[in-house]
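Consider the single chain below, provided in C-alpha cells and representing the form predicted on its own.
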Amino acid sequence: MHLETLSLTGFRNYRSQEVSFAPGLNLLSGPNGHGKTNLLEAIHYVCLAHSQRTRKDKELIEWNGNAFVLRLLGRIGGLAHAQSVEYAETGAKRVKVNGRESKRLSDLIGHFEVVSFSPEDLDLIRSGPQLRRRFLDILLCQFSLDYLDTLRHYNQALKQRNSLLKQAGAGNDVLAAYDAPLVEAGARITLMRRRALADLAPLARDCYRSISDGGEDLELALSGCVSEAEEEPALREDFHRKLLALRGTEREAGLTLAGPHREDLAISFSGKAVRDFGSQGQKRSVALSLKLASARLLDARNRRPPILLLDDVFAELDETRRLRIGELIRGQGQVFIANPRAADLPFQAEKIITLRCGRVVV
C-alpha cells in the first residue's frame, strides 16, 4: 500500500501543485512556514476525513479562496486506488471513491491507514481526555469498519439523548426508549476499546523502551467505564443500571453523564500518572511511542504497514536518540517526513522533496 501522486487545489498556501511520492521515505524539506506541514496534513485529510490539526474544515481553504479540492493517486494490494474530496466554505462536499460519489466524509476512511505525529501530539499527554479518546477512536475506525458505525450510532444517539434531558416535559418512558440505543452502542464501543488497548499496551511498552534512556514502564489502560464486565451482556445491563440510578442527575445537568464519552485513556508509569510526573521528554517520548505502537498494530490487523506521517519527529533529540527512532521507522512502508534539514535523517531517504511556497522546487 503507497500513494503515488496527490493534487492540491486551494488547499492551505496550495493555490494549485501535484506531488509524486517514493513508496518508501519521502523527505518534505524547506524553510519552515513554507508547506511542509500542510502537505502532511492535505495526506492526512484526503485519507481519514479530517485534519489532524483543526476541527474547523474552513481553516484549510486557502487566503482569500472557497474550497479546496484534494485527489489521491496510490495503490493497495498492487491495484491502483483514487479518492478525492471537494470542500466548500458553505459546508457543501463532494467524496469520490475509485469513481463512486457520496457526501459522507467518512467513506474515506478504511483504504489507505495513517499515522501521523507532530509536536501537537504531546497535547495528547498533557491534555484532557477529550484527545486521547479520539486518538482510540481514530486508531479502531482504521482496522473496523464496524467500529466505524458503531461510533457514529452512538453519537446520534447521544446526542438525541442530551436534547430530550434538556427539555422539562420529557418523560421517563420517552427516555427510556433513547436509552436501548445508547446501551449497545456503547457497551460495543467500551469493549472493543479495551480489546484493543490490550493489544496496544505492549507495543506501546516495547517502543517506548527503544526510544528512552529510562527503566519505567509504560502501563495504558481504559478508565472512566461504567463497568469492569468483561461481556456484552453484563456490560449492557451496568450501563443501563447506571443511567436509571443518574436519571434525576442527568435531568439537572441536561447532559447524559455515564457511556464511553467519559472515558479516558489513562497513560502512567507503575501507576504515576505521566501528565502529572512526566519530564518534558518522557512525555514526548510516550506520545511518539504511542503512534508508533499504533501503526506496528494496524500493521498487525490488517497485514500491511500503515502510512507514517512524521513532522519534526527529530526535533531536540541528540544523535542516539534520532537512530533508536530510525531503527523503529525503518522498513515500515511508506513514511513521510516534513524536516527542514537532510542532515538529522539517521538514514537515507528514497525521494526528497522541497517545498517552497506552496511549490515543489525541481
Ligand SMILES: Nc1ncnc2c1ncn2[C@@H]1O[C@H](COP(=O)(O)OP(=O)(O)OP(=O)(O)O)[C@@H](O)[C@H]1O
The other form holds:
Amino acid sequence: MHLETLSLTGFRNYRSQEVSFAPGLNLLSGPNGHGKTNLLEAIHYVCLAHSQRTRKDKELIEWNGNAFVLRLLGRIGGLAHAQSVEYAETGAKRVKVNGRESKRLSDLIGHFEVVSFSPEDLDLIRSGPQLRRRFLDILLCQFSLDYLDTLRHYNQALKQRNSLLKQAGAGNDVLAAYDAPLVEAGARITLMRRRALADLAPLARDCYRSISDGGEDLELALSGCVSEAEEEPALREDFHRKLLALRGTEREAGLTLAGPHREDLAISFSGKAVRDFGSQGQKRSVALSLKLASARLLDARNRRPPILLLDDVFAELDETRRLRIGELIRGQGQVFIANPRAADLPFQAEKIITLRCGRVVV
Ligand SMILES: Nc1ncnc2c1ncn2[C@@H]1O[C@H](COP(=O)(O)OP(=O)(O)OP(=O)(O)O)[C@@H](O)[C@H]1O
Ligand SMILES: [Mg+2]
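What would the structure be for the form predicted together with the named molecule, given that what you showed me was the form predicted on its own?
Okay, now the whole complex, with that chain kicking things off.
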C-alpha cells in the first residue's frame, strides 16, 4: 500500500500543486513556514477525513479562497486506488472513492491507514482525556469499520440522551428508551478499546524501551470504565445499572455521566502517571512510542504497514535517539518525514521533495 500522487488545490498555502511520492521514505524539506506540515496535513485529511491540527475544516481553505480539493492516487494490494475530497466554505463536501460519490466524509477512512506524529502530540500525555480517547478512536477506526459505525451510533445516542436530560419534563420512561442504544453501543466500544489496548500495550512498552535504551516500563490501561466485566452482556448490565443509579444526578447535571465518553487511557511507569511525574523528554518519547506502537498494531491487524507521517520528529533529539528512531522507522513501508534539513536524517531518503511557498521546487 502506498500513495503515488496528491494534487492540492486551494489547500492552506497550496494554490495548485501536484506532488508525486516514492513508495519508501520521502523527505519533505524546505525552510520554515513553506508548507511541509501543510502537505502532511493534506495527506492526513484525504486518508482519515480530518486534520491532525484543527477541527475547523474551514481553516484549511486557502486564505481568500472558498473551497479546497485534494485528489489522491495510490496502490492498495497492487491495485490502483483513487479518493478525493472537495470542501467548500459553505460546509458542503464531496467525497469520491474510486469514482463513486459518497456523502459521508468518513467514507475516506479505512483504505489508506495512516499514523502521524508531530511535536504537538506531546499534548497526548499532558492534556485532558479527550485527546487520548481520540487517539484510541482514530486507531480503532482504522482497523475496524465496525468500530467506526458503533462509535457513530454511540455519539448519536449520547447527543439525544443529553438533550433529553436537559428537558425538565422528560419522564423516566422516555429516558429509559434512550438508555438501550447507549448501553448497547457503549459496551461494545469499551470492549473493543480494551482488547486493542491489550495488544497495543506490549508494543508501546517495546518501542519505549528501544527509544530510551532500557529505561522505565511503560504501562497502558483503559481507565474510567463503567465496569471491569470482560463479556459484553455483563458489561451492558453493569452500564445499565450505573445509569439507573445516576438518574437523579444526571438530571441535575443535564448530562450523561458514565460511559465510553468518560474513559481515559492511563499512561504510567510502574503505576505512576507519566503526565504527573514524567520529564519533558520522557513524555516526548512516550508520545512517540504510542504512535509507533499503533503503526505496528495496524501492520499486524491489517497485514500491511500503515503510512507514517512524521513531522519534525528529530527536533530536540540527540544523535543516539535519532539513530534509534531511525531503526524503528526503517523498513516500515511508506514514510513521510518533514524536516527543514536533510542532514538531520539518520538515513537516506528515497525521494527528497523540496518545498518553497507552497510549491514543489524541481
Ligand atoms: N489557510 C491558509 N491559507 C494560506 N496560507 C496558510 C493557511 N494556513 C497556513 N498558511 C501558511 O502556511 C505556512 C505554514 O506552512 P507549514 O506549517 O506547512 O510550514 P512548515 O514548512 O511546516 O514550517 P516549519 O518548518 O516551521 O514547521 C505559513 O506561512 C502560513 O502562513
Ligand atoms: Mg512544520
